[in-house]
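Below you'll find only one chain, the form predicted alone, shown as structure tokens.
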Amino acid sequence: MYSLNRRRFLLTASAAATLPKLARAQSSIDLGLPGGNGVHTLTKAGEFGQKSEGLILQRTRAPLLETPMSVFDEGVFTPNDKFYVRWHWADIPDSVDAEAFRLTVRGHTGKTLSLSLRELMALPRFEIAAVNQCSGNSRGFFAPRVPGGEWGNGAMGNARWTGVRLKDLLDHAGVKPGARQVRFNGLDQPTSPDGPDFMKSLTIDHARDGEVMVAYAMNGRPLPLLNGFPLRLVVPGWYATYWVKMLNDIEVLDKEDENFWMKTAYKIPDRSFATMRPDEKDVPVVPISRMLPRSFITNIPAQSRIAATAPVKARGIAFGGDSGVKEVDFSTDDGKSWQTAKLGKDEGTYGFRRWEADFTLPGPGAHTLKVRCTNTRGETQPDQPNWNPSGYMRSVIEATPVEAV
């Protein structure tokens, strides 16, 4: 059980974290992207405030920082200082005064709330483990290549989130009959006058499901500034575009939200696994929403040299998307045959699940390791990758080529 002292939270969380200019880091990593240009520098200690060294620098402003796969081998909860970062606009506050901050709940409600962090933290506490994953995680592996941040597989992280249920806040404000959606806004601002303010919405029923929450802590500590301090929305099982950071405004609507980020952006083909052919036109689209199952090998990098005919242990992480992990399978022969992996402790429906499998490669030469997840919905990762022009929702069975020596 994590403990979080309210006074200590307010004192430590007021510290500023400055967004820097691009640093001349010497260390780098090759993400092995099929289209090339996969070499990125790694951040240096203190370069991004509370973030430590070793994150993969995708972009400086607005910050895009990726978590290396090796971090996920350390445990099912991603350390706060190694948790990936993704912002849409570069106009982000360098610091937030925790004492002066207020969260507003307004709109189609019986009353308007203006809550301080102390008041918010005095409400009934709620905790949940959940994966936060960028809609475009793994976009760099899409072929043909598509525009956008060329992420490897590290635009994701798993944390234990602490805060209050959104349902409790809405009940406190008194939602009026006829409410249809709830819209969320944060302290970040567009960098140009005509830029659309980043806002996202959920249906009223989803917002009141008892799992969607307003978090003030992750892994038992205040949110890092770049991960949304002082508050962020947590939408378990859904892609991170809905997890609004630096949340300061909640508005109940009596109509559908028509803002750019709901009506136009973050749309996917209305097909299984959000896939289409690159040459297709006028494919019906819907807003992106729930995540799909994924799994990764975390202790054996691609192109590793492994002793032939010697026992080896593979391990990694899996998550079911918007449901739990039912089963993880492991293959040493490019998916021709599979063995059931051993699952680790279940930390919750929406979090990472550790898996392990023992294997022995039969002899020297090239081999391909694979891992696949089946969730409690019965959905299994597909053999073939999806494709869409935004590079969203990759969930294909990942392949790890190795050489037995």
Given for the second form:
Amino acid sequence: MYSLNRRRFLLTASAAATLPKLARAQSSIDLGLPGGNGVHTLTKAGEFGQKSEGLILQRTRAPLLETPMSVFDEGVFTPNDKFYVRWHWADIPDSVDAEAFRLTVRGHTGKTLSLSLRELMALPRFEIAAVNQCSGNSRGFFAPRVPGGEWGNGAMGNARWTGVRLKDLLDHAGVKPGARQVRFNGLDQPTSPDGPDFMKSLTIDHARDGEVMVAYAMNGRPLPLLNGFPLRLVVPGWYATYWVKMLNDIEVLDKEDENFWMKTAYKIPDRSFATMRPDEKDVPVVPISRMLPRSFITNIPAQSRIAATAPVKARGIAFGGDSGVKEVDFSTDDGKSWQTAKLGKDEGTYGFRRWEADFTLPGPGAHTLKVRCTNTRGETQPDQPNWNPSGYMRSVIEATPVEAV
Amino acid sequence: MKKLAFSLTALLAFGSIAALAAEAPKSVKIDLSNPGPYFTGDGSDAINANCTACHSAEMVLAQPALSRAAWQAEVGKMMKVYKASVDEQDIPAIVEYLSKVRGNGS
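Alright, leaving the form predicted alone aside, put up the form predicted in complex with its partner chain.
Full assembly next; the chain just shown is listed first.
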């Protein structure tokens, strides 16, 4: 798990509260991945446009920036300048002209729409809090390790998204009978001449569910360019691969989308928790879709030193995946026994929820802290980690080893 | 376009007093010109020549230690799936470099 590079801290109830701020002064971070090689430099202010200093630099081009766990300790809404960044292709426009930009809605529709930002912003407004999580968040913790973006746990963030319902746009364009899917494309382009343009699709029913939306603001401000300015699709409860950035084209299809990013990429084993054995062959696969419950301790990094027999407060975040958080449990004995954590304010079904638990470690030595989320569907995080060759959908109960002194 | 304008009016009416307080959208420009780091050291010419048109080096160097076959497969994926224009003659040198800096000895 997440640990601060070459530092160990003695945690007391008061020290725990101030700990995360120390991370910012550092120039690198060790994600503590199994097998190592998890040290990354941190971004400098201004290095990536509107993004702040202190993000975990996974790749400069095409940008991959990870949010440090300490940021999630500061509140349930992830600040725009610290929100993680993930692009497939490096051909990303470095500017967008807000007056000239148009969003097209076309295809198997009665008419074609070409909407300016002003027109879009004048439509009925919809707002929702929702977690945006990369399919491969936490890939670096897979064992055995798999190739890909070697993320720690910070390829996720929660924001309050403001925009318009996709349903309203589709109704306005007039979806024709026989529509099957809706495909979304953004302004980014492949950097190789025949490379597959990044596009994703949803079924027509999902697209019209009244929650899928086109967002022009996150946390009350325009999207940072690297998070998809001026528009991005928001698919509450589903992995971020569907949340197409710099969205400028919506196409209603009368057949199944066969583009590479739907037909071939982002496939998971068709099993609960998307798991398989590394030696298995020919496992049936399906497109990745809804998220699962997860939870994290945000104020106690792994390998922290904690005062034994003194009261300490653990806190963190949880989310239910594609449903709300029902319960969060906390353990100080590696999951042998659990106490129910106190939940913070409910800011929306699909968002982060704060949790808190008071504990006292019985005596000196090694201890393992764990946190577990159960969602309102009744799904609970599993004890055992999942595995698949793409490193998708990690949702295991995370363990935080600490030392009581 | 006339039809579109009409429809938009209809949609606006349907939205009635929809919060029109939306701030006027402002254009945005950021600097994305930093190419990021290249591959360094002995044998890095081929990988720099063929791979860095699309991406900087960090994510490759952050991979777990992989077998030569796994690196060969990664290069193959870049070519087949992402249509990277890699010179066939350079493939052995690229795989050699990757196996040297991020290999697992097998």
